[in-house]
Every structure is written in C-alpha cells, then in structure tokens.
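There is one chain below, alone, in structure tokens, taken in the form predicted on its own.
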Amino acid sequence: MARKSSHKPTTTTNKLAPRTLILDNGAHTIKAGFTSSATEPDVNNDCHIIANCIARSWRDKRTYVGSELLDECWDFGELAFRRPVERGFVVNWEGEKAVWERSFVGQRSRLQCDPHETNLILTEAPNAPAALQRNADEMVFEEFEFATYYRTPSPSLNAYTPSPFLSPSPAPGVPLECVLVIDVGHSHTTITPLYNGRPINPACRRLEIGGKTLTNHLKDLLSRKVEVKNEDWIVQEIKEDVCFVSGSSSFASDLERVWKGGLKDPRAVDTSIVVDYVLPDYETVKRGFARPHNPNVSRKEQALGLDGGPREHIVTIGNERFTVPELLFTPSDIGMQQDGLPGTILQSLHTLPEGLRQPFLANVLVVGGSSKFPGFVERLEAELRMLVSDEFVVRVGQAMDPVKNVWLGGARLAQDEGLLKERVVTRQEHLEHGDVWTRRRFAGKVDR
C-alpha cells in the first residue's frame, strides 16, 4: 500500500518538529488544527471541522473531497456520500488519503503543512485491530512522511481536558485521575474508563447506535410525509435542529401530547412539541429552520405560493423529535438486542474492582456530536441514579464543546513538550524497528 520514499529521515529521538498537528479522525468529521508548546490552544480558532467523506452532487455533477464540501458546496441536496471510516474504523485508506491530501497538503488548504516538519497526534477507535493500526502507521510514516507520530484511542485525550467537576483545571499534560468517557459518535457509542489517561481495555464497551443510526431512522419516519430518501444532509440538519431527549418519566406523556384526536376525541396536538420545519431550497433558504406549528395553513398552497407568502416546502414534525434520540436508551425499539446506554455503562463498571466504581460514577464525561440533544445529560444521570445503589454519588457532565473536546485534549497534551517526546515515535525509529515495534510502543509494551 505504501510507496517507497527516498527522503532521508532527519528527526532524532530527542528532537521534535516545530509544529504539532492534532488530528481527531472521526467517522463523520475530522477535527484538526495546529498547536505548539508556546501557545495556549484556542478551540474556536485553532480547531477546524473537515467533512471526512467524498461527496458526489447529482445537481451540479461535481465531486467534493474533504474540506471542499464545507468550503465550496452551496447546494447539499441529493448528495451521495462515500466515507472512509465505517463502524469507527478506517476501512478505505485510498479514500482517507485523498481527504488528508486535500485538507493538509493541498495548495488551497487552510491547514497546509510540510509533514517533514510536523508532529502528528492521530486518534483511533478503542481496541482497533492490529491490521488497521499497521495500515495507519504505514500511511503516516511511509506515504505522508510525518516527522514524529503518536497514535492513541480518541477517548484517552479527554483525560487532558478541563473537567466539568473540578476547578481549577489540571495543568496541561496532566491527566484526570479517573474519568468515564461516554463518546456518542457518528457510527457508534463507546464507554471508556480512563485511569490516569490510560483506557482500561477490558472494561471498554460499545453500543452500536450513533448519529448515523438516528439519522437513518429519522429519514425512514419522515419519508412517510415527504420524499427525503436521498437527502441525508438535510435530514441530519433536521435532527440537529429539532430533536430532544424526553425525561425518563415523561416519554409516555409526550406521546400523548402529540397525538391528534379523532371524531370522538376533539383534542388538538400540543404545539409546544409539534413544529413546522421549512426545508431548504438552496436559492432563498440556504438552511432549513423550525417554527411553531400552524394547523390552519395548507401545505400545498404554501409549496405553490398560493397563500400570498413565499413558496415554502414544509414538513410537520411531532413525535419524531423525541422518539429518534430515544434509541440511545431503548435500542429494542428498532429490534437491536442490546442494552441501552445506561445498561451498557453498568456492564463496563461491573468489570472494574469495586473500589473504582465510585470514582468513575462520580466523573462521567459526555462527549460526541450526538450527545448535544437537549435533555440528554439529565436523562442519562437520572437513569444511572435509578440503576445504582443510593450510597453511590452519580455525576454526569458534558464537555464545553463535545465535538472538539478530543482535539483540545490533544492540544493540551502537546503543550507538555517532555510528555510529547515520551509518547511519539519518530520516522527514523519506525524505519529501523519496524511496524510491530511501533504498535507495541504505542501500546506501552516497549520502551526506547
């Protein structure tokens, strides 16, 4: 897979490159940006969101690779996606290479760099297969020729970020002692106990529901009202804009509130839950938006502009707002034979010694884009509280920026130059010792 290089490695074991690129290689988006030991990382300005996909538009007949999608595409209707990451793992390195080249090496890239003068911190899914780890190491050192490189499970970097429970925060490079990371990602949800920044691998658990599953389920539900089978991007925006998590005791009552009565039941739907969503047409409406439901307006007349207002395509969304995120707590709703998120967390905790269960229950950190639903943290904490003994303290907190928190942890780790030197492998070491030694080094099984 990797090409032979004639470039002579110049970095020694005692020297770091001047800049460090932190690359949180997610299934849906890449969170990437540069940092150095001399500057404080700024999530808003230093971390960039890059679509981790190759997208083909059937409207303008153009293919968008990586960062081009968000920078150059203006019409997100009828996009066909090809994603290099499936089920949390990179399975198509040719596609991933194209995304990286356009995003970090291309002439128009905002993150253009010289890999020979750059350190790389790259994330991976917990418990990744050795074959996929070897492919990543070969791509980094033999294809892109980065100077130094550190590959780590993405949940581990959350231990280096400010804790929602502690004040003041630990110094850069100092990990939190105990933290239970709940990462609700695009492909799946992972539960990872971290002890001093290291994952306890036997206790890691995975729930096969993430943002992709929720989007597909919402698409199936909305397709009964409007044709959105080929509108993955639009349905995802609808999910992000209007979905929320019901309380553990209010789900049934929320269903009642959106149920429209019949001839013998004259009740109306609760407009505090039911909303009208205006779909984008990418001419006058660039992004869809929600507004209060108006049952007196004809959808056909609005679509044709016969009501005196602008032409608008509207879909009414009721119980879909909260039944879709409910899958995270009750996967059996779509026939999955798995415990919900609270039950999966308990499975993880029960593999730990009893003395460690309380510290982890008191430091549950929620990250990931699919954790941003209103009510998610409150529901998770309430259900965990019901499942454990009253003698345990249960605290669930969300990172300030759940999407970029892993990147921030990598940036704070890179601020400690001594720690970064200890963790990285140089290209020279990789070429001298081979890929097996590199994997064992990242696993902490061999020293220099």
Contents of the next structure:
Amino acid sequence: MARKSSHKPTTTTNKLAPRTLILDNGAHTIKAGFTSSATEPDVNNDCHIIANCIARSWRDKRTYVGSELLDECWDFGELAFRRPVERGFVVNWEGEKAVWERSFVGQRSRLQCDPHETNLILTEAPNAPAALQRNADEMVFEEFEFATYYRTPSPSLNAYTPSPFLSPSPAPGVPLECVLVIDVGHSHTTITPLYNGRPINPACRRLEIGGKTLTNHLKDLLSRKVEVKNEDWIVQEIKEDVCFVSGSSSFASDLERVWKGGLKDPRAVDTSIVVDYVLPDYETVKRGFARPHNPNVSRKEQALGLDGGPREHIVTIGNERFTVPELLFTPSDIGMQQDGLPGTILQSLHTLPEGLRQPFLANVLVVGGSSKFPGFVERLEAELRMLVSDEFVVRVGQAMDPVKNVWLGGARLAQDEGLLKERVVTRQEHLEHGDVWTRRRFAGKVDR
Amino acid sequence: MAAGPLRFRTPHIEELPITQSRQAPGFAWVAVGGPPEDPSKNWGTTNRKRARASAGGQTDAQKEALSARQQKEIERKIRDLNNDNSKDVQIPIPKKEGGGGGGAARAGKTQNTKKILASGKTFAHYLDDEEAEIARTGRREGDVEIVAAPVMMQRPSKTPIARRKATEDSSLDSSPAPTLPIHQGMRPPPVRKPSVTSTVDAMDLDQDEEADRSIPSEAEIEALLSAPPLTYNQARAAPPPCSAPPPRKFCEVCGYFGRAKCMKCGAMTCSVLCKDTHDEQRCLKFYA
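What would the structure be for the form predicted in complex with the partner chain, rather than the form predicted on its own?
Zooming out: every chain and molecule, the one shown earlier first.
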C-alpha cells in the first residue's frame, strides 16, 4: 500500500484494501465485523457485539477489557464500569485503544485484522465537537494505521439497510430516499432526517435520555427496596427483562392498578403487572428471572430458605416496570426541561419545509437498543398520530435488529465498491493534506 | 368630666360611592380587601403554608416557579442520572501480554497521538472549548461558511436552536394541535414551481392555499443538505410548549401519583401510610 511513499501524488492505484472492518462504536457496545464485496453481509454471523467498557470485579480480582466481559466473566455482581465513551463520543482514547486492541488487533481476539490491510468504517454520534473528530481521525491513521477510513454519523448508515416499509429492498449501496431515523441509544436519543443517505443538519435533534438514564433511574427506584447501588449490570438486566411501555392512554390506569391504596381505602394490587424478580447470586442462580407476584410469602423466609424452597432474593417490581420507560415520552417526570420524544420529532419536522414533512412522517425508522421495550413502537406511533394533523400519513417501523442495524447499513455500503471509494480517505491523503482537509472531506465539503 | 348631658362620639359614617350605579334594594356588593392585608397581622409565622395564604394567595406563575434550591437539587439529580461512570471509578488498564514494543506503543506512535492518549480531558472540557471557539471566531474549525457571526455574545449560548428562533416565530410554541401553523414569516417561502409533477398533486391540498405543500425544488433541498452541522448544544431538544400540562409528581415512597407535599422538605407522597414512612425514614428535615 502506498502509505509511506508520499512522493507519489497520484491516486490512480487501487486504494481499497481487500477487507473492510465496520465499527459501530457505541457507548454501550461496539458492533464490529468484517465484510468483503463478494458475499452478502450476514447480521447474525458476521457482526460481533463487544462491550465497550473496562470493568473491574472485586470478587474475581480481575479487570475485564472489552470483549472479555461477555466471553469470560461469569460473576457480574458488584462490577464497576469505566466507559471510554462519554455522552456518545469517544473522549478517553486510552481506554478505547485498550478495548480496540483487545478486541480485534491482538492475537487472542476473535476478529483479527491487520489495520494496514483493512478499510475502516467508523461511526460517531451526530453533532460532534470538531476537536473530538480530529482526535478520532488522528488515532485511526497515526496510531492504528488503517489503510483507508470513512467516518460518518451513525444514523446515516441506516439509510442503506432494507426498509421495513418497502417490500423489495434496494440494492446494496443505494440509499433510501427519505427516512427519519430515531436512534434510542445508551447515552441519548437522536432524531435525524436523512435524504438520500445524507442528514439534513438543521433538523437534527437530541433528547438527553437514553438507556443509561433509564438504568440509573431504575436503580434509584429499586434502591428503596433492595440495595443495588453498586449493581449496574444486574439492574440493566432487570430493565431489559421486566420493563415495558404502557399504551398511550393507559399510563394512569396502569398506575392505579398497582397502587396499594390509602389509609381509608386499601386496594388489592393487580397481580398481572406486579412481578417478583429473583436476583442472581451467581452461585445457584446464574441469571435473574421474573415470575408472577406471590403475595403470601414472607421475603425474609424466602431469602433464608426457611419456607422449604430454594434460597432466593426477591424484589417485587410494580409500577417501576412502566414508569421507567415513560421517561422517554415525558422527561418532565424527573424534572428534565426537555420535550418528550414525539414533541422532539415535531420540533425537528418544523424546521423542514412543509413539502418534506409528509415523506418523513411516513418513513419513521426506530433503531437502537433501548427501543426494544415491548409497546414502544405502538406508543410512539399513537402519540405522533395525536400530535399531527389527520391529513398526514404516519408510519413508524422498527428495524429487524435494532442493535445491529447501523452495522448492517455500513456493511451494505461497503459492498458497493464504487461508493466506498468515493467516500473514504486514504492514509496517504490524510498525511499529505492534513486533518482539516480530512474533516471537511467527511462533511462532504470537498470533492475528489 | 361629663358636665353636660352624655354625648357619645359616634364614628363618622359616610356612604362611599361604589362602582355600581344601579339602585339596589337595601344592600350592595362592595369590594373588600382580603383578610390580613397589613403585614402587622402576619407576625412572624414560621408556617410557610399560612404565610403563603396570608400574603394574598399566589398567582399561577409563582406556584410554578420552584425556589432556587429545589431547582439546583433537580439539576443535580439529573446530572447523576446521566452519569457515565458510577462513582468515578479509577480502573487501571491491565498490561497486554506480549508487549514487545509495549511501552512505546502504549504511549502513542506520533506526537499527536501521544497527546491524545495522555490527555485527561472530559467531554465537558471539549464542549466548553468548542463554545469558546465559536464565541471567539464565529465559526467552527473546518467550516468554510461563517456560522451567523455572534455580535454581542458574552457567554456561549446553551439554548437549543428551537428556542432561539422562538422570538421570530412564536406560533411554533403554541399548542401542538393538529393543524400545522402557517410559516409565513419564518423564512422566505419556497418558490412556487409551476412545473410540479403529477405525483405531487396528491399532496398539494387545495384547502390550504397559503401553505405550499409541494416537494421543494432540488436547489432548496441541496441548500438544506449542505447546511453546516449544528453544535452539540444547538441540537438539544427544546422544552415542551407552554400549553403542555404541568409536570407530574410522583410519591417518593411507592411511586403512585403524589398528592400531598411534606411541609418541611417538599417531597410528595400519596397517602397517609406513605407519609408516615416518609416522616420516619426519608424526611431530610428530620433533625432540623
């Protein structure tokens, strides 16, 4: 590869490396995988999920970096996390470098690659500060020395995936014409209208509630009953197992059903919503699970195993099941001065000319790990329907695999060699022209 | 000394003219100022409820505006919720095995990367740097176009874009009711293209002649697409419109809707049972 010979200014050589590594660099997990232009990307086999964190376990007295967490750790109790990605952007490159090296550059990793022979497609969160973009570019080219590189805001890649609304999916490399991407991620939720795969920048909005906020809120609510201040991982599992989004008019009635009543009017709690969650202790119970509420057993007896059953630590979860995801629709519940998700979508649409609103409203794509709550898509569609005039068609669809969808878009983009060649910047070009040129290339300002 | 016959000093009674000019049969409605209007009657009650009631009641705006301390408390809680690393854990990165060139590689191969790997800046630092840069030069690093050069910006503005335009077009913040407001004054209205294609006719609704619902031309779309990306703070979602219902409060103990506020610390509870639990265990002003 012509990376050291800077006296050859021509770009006529074939500059694409044989393999492409697509990294969807999220705050919670990295979705990583290789593609080559020969084969169709397969989401289930090619895309690996790597936890993007450095975790220290007091019980095992060892530190897990990146992919080791899901591969080797079996005792997730009292796990302390440090995340190199803050608010969606990679801030701590020391930690991120350790995670990347452990996950795909080193010898022990499952995904092995030599950066000198690999193209890289890296995603970042939208509206990034310029200094962080420069840091990322410099790290990729000067530290890891990838052959070519393309950095893009992560919602843009969703335009290259098959749409849930069109039955014949477009060929790889052909973006969807109009799609409004709602990415409910770990650090925040972003709303990005995409036109032919390019984001309409004045209309991008960000809601500062994400999976992390929901987990922390659930931790606060559960710590009224059980001591979970140190247990990030367990609370996250509880959130994924048990929480759901109530229907658009049933939040109040759901809350009524789980109320125990006042002093003068005690009520029977509706046991179809209240759930007993068995906490994992990683000796007998390796993974927590939920079961319907049994009000007749004393908690203490159950914990000590006195009542004849196995020793179990149980926490009863009632209204937390649906008040926690409600935060996405009503952030004012905790006092946050932002409008909920449907209101923010309307704010984004109001900046667009009137003629563009209908196409975007009819193609709302929901991705992101935190959108997997049962009832989320129906609630969002109902709320949008209420806020928008009757003459508009509103269609909200969720991607087939909300977590890996961005990766899939990147993989399909990489299959189209011509498109990829237009977009990437080679290492030689970066070293010649400098980082400002590279950044403007990625923003679409400089043509080849 | 009563020398003469008893004379009582009667108060001077005078009929005051009232606004109502109609001759009522023997009585009239007169405006009376509320009970304790003079401060001397309200001598040093520590009971805030009585003090609030005696000060002539509160307007809606006063009731909504929380005191500064409560506001700071809420902001601190929200920051905690969005906290990335619980309790600021310091985890040293374990050394790689097989680190032949380990020492040099870990520190970074070039000058730039050495600086990046060694920097301890947090995201807040980067944000502040960016805002300072914009305030200073009016544009971001790498942007060719000048972002609307701020003339008198003393401090970097954190208001999201939707709020900044609120003065221009206040109809945006009105109720999120079904009909979309007509954007006459917001931006130069798109040029009416006479040559609209037939597929667009379906969308060109005749009822509303003022709003141009046709798909904008290629040039306008291109202009939209090449607009520079917003900064981090500009892209924040704006607060809900003023007509939205007030924020809901929940019981601290059980999570139901909050119905009563604790007079000492201001926390909401839902019933007498929860209030008793709160007073015993969770009231912050227990010892005060």
